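Read the single chain below, which is given as structure tokens and is the form predicted alone.
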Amino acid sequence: MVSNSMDYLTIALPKGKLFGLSADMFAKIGYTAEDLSEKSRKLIISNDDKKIRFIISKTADVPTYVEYGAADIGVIGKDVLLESGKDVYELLDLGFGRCHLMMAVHKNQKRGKLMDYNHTRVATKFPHIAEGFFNSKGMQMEYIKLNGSIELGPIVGLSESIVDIVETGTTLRENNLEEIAYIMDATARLICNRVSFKLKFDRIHQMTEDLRKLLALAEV
């Protein structure tokens, strides 16, 4: 399935820190929408003239929404790209919204090497992530699925350790947690419909380039 109406690109934008990151990050290429804001009550905003459509999605949508063709692009971290399992292309690496995956454990609770963990419990928003990791490990995990305040769960005994993203490490080092294993990186992301890239290749991949040397221009 493709977005609604062949003439317009339609292009979902995640609510939150990539938000703003996002936004200005196509408005420098003309892609603009006025009183594009995440605090609008419209969750569609568009620019007729242009022919572009933005929604507002959370973040967690981004990638179903592109998946089923509702939207055409989207913009959303590679950490849940990869949770969703959604059957999209990833277009380009757009480089900001840094943070890493990793595994933590209250300092208390630290033991000496990481297969000490096997067969515990895992508290974490990315079930399926943390799962393909303890596997490569060797390590059958019982996980546990937390929609938010990750680092409750060892604190409480809900859970021997965590897998969360980090940026900076503070609410870590706050709860008396330590990161003891590192799992991957991730960053935003640009993702399209399969059928969209097709159907309207032109468009989008001329804004691709168009993205591809904005960033470019901002490494040298």
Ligand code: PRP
Second form
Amino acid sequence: MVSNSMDYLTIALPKGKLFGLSADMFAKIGYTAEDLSEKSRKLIISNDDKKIRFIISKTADVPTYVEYGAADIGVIGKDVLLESGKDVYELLDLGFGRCHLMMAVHKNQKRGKLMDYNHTRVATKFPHIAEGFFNSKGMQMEYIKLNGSIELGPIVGLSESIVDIVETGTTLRENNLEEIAYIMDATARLICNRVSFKLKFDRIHQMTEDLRKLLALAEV
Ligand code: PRP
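Given the form predicted alone above, produce the structure of the same protein in the form predicted in complex with the named molecule.
Next comes the full complex, this chain leading.
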């Protein structure tokens, strides 16, 4: 067993779209590890000189590793973080991975107004966020949780609509779906375990400040 020792700072990186950007960002402040690659079958990659350990996790699990302290630090999209409801500190908005959450329907099945979808089925990876949104509109929906390729829902008649993220809009376009309601913006966030923040304050504070400076440079 590899425990999250006091000597090491353990950082959970999500597989998928945020992986490369996160690894590059940490490399720029000197947080590197040999063979740190999404394709590697190694799930834990350490830099023993710098006392850093990266763990490579499925995106939706990053907040879980951080909440339980199996990782001190994590990188995760605000959308996934909100949906998880996990109790962690959010240290920084990293700015990359920008996307937005929205509701979309099939172009051929568009109804007049949002309320016309009341009491219909919505397919989503984000049932909690979706429920918050529809509740705020006074709507009651049936939520069908999917784990990917959400856009299939209305195409195969599983649901009338989807709530999902849009980045470039390509997936919506290529599947004849149209956004009909905006829900929220999301970017990657640096998150931290609450106990680690106190016990490893100096290291985490230094790392956060280094990242803050890096982000400020990128904005110039
Ligand atoms: C996400 C999301 C959309 C797509 C949006 O899926 O669920 O399907 O990206 O991106 P676009 O606007 O640039 O087309 P992801 O690629 O993470 O895979 P998934 O469908 O398996 O969740």
